[in-house]
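Just one chain is shown here, as structure tokens, and it is the form predicted on its own.
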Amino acid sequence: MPTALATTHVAVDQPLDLPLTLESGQAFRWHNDGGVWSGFIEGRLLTLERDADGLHVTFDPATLPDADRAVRDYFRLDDDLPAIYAQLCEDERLSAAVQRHWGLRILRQDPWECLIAFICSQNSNIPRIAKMQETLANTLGEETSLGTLTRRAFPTPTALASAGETRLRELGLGYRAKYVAPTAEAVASGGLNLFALRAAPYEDAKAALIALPGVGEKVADCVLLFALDQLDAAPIDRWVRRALEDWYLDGQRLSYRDLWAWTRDSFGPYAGYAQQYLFFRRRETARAKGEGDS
């Protein structure tokens, strides 16, 4: 017989804008149905609903016995966001961005799913990345149910490695398949322990990721920030680059590495939070000027 579902209420006494956080381009497989969000944390299906005091969580206690801890970890509720805000808001532009996007949090995702998502992010956009991840799950992932809700988990490294490059191309990954397939093989074989990178120094963890096929500095920094506890990682995409060059560097163009170093030196251990808010502020400015949002 199916296990009876359980519910818990995770108290949240810090800023948390749930839609903004889940739709911010960090994670790609959360579904919203009338304010009830379904997705996977630690590979387990659950639903989340925001209320005035926290998050109402529905889960299967047989597969996720400590849902409260898992949800708190995922949303990094151990981060003191008000203290982070106090530091970031010493900068005028960041202060405006924080006020505009109050409650946007950095996530602590599963590093395997995060890695594949950002390998697939190359030359793409959020809707297309989400489509690729959902297709992989629906084709190669394990079916899981939560009451009447049925979805498929993200495929394991073994499942993606077994599918191979040709099949992954057929599933819409295009040229990215030639990177995803060998990366899956490396992780499935035990050649790289992604979770162990959470305890590694930034440079060591980044070097381990860049050694994988198709992983450059930006993809590595995305995984480091959004999954591996490296809050001084600051992925530099075109919006963050424009923000830094236009607002801080008088138009000076620097290499990716130099921009990252400038961001870390300027915003300290929370450079990752700084880049996330700069990303939203610069993209919003571009929209207002009709510069496009591809």
Contents of the next structure:
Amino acid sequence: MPTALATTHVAVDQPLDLPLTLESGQAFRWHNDGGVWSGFIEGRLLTLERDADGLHVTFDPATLPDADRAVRDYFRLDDDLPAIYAQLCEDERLSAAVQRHWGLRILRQDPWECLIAFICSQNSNIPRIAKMQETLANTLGEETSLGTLTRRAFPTPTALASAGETRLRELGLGYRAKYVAPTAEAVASGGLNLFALRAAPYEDAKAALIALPGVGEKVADCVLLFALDQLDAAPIDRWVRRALEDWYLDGQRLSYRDLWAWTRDSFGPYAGYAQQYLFFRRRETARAKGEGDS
DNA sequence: CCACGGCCTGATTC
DNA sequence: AGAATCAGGCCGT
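With the form predicted on its own done, generate the form predicted together with the DNA in the same format.
The next block holds the full complex; its first chain is the one shown before.
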């Protein structure tokens, strides 16, 4: 089936660093080929190129008629990043992080793909998460092409559900397969409408996610922040935990819930952005100090 | 409520 | 070289 290519230009008058944002560990399936990024938005293959005043987008109008809107939604271009930065920069440590990583944005991803990615993230690392996602797509996803470019979309809930735990283990998910299979089942059966959670209050949406196997507080907060419009969700992973304990809490150990409440109180409604910057900054300083640290 | 060990696997370190 | 250790946690006890 031949595809007609179309292009559009999305104006960006906000901070946006494409590689920083797309490789920040929120999304795992963007490929960079000489400054041309290929990936999926709303399940449709497209390419992105950054230029001086925005993004040059190539897409298939037959499957994605409103590419301009889709791209704006995906990069959350309606978020007033300068205002968010201004608030974060009241904190000395965050101010330094923001200046070092200007243009890092939170994405609005597809919640299904995001959910599976972060279930797979436990006890893993970014390259391996990316590898698992890519393997799932290349094995169980539908082939899609855009001009001469061909990639496979992330598998549907039905596709992952029918693959089953054993097959998912063979594909390298390890013990995560026993979480992914029933989660896919739950979503495929229509028992859980992930998109509907965007309109739900934070606690309700979080409870619905945590009810799924393999989803705890941290994974739930990742999906809430990166896909479900909850900008005050603050996933606290081991890096952010260490950052908070060492830099703000004088070494004090707190529960996940207490740390979450602390970030909410300290960084306000943009705790999610604060978290993302603390994550970056902490990893950076840990590496600089020769890894081990603490 | 908190603490702890086990869990797939692959890369890196000792 | 081969054994530990670690990696953006979750679950059960």
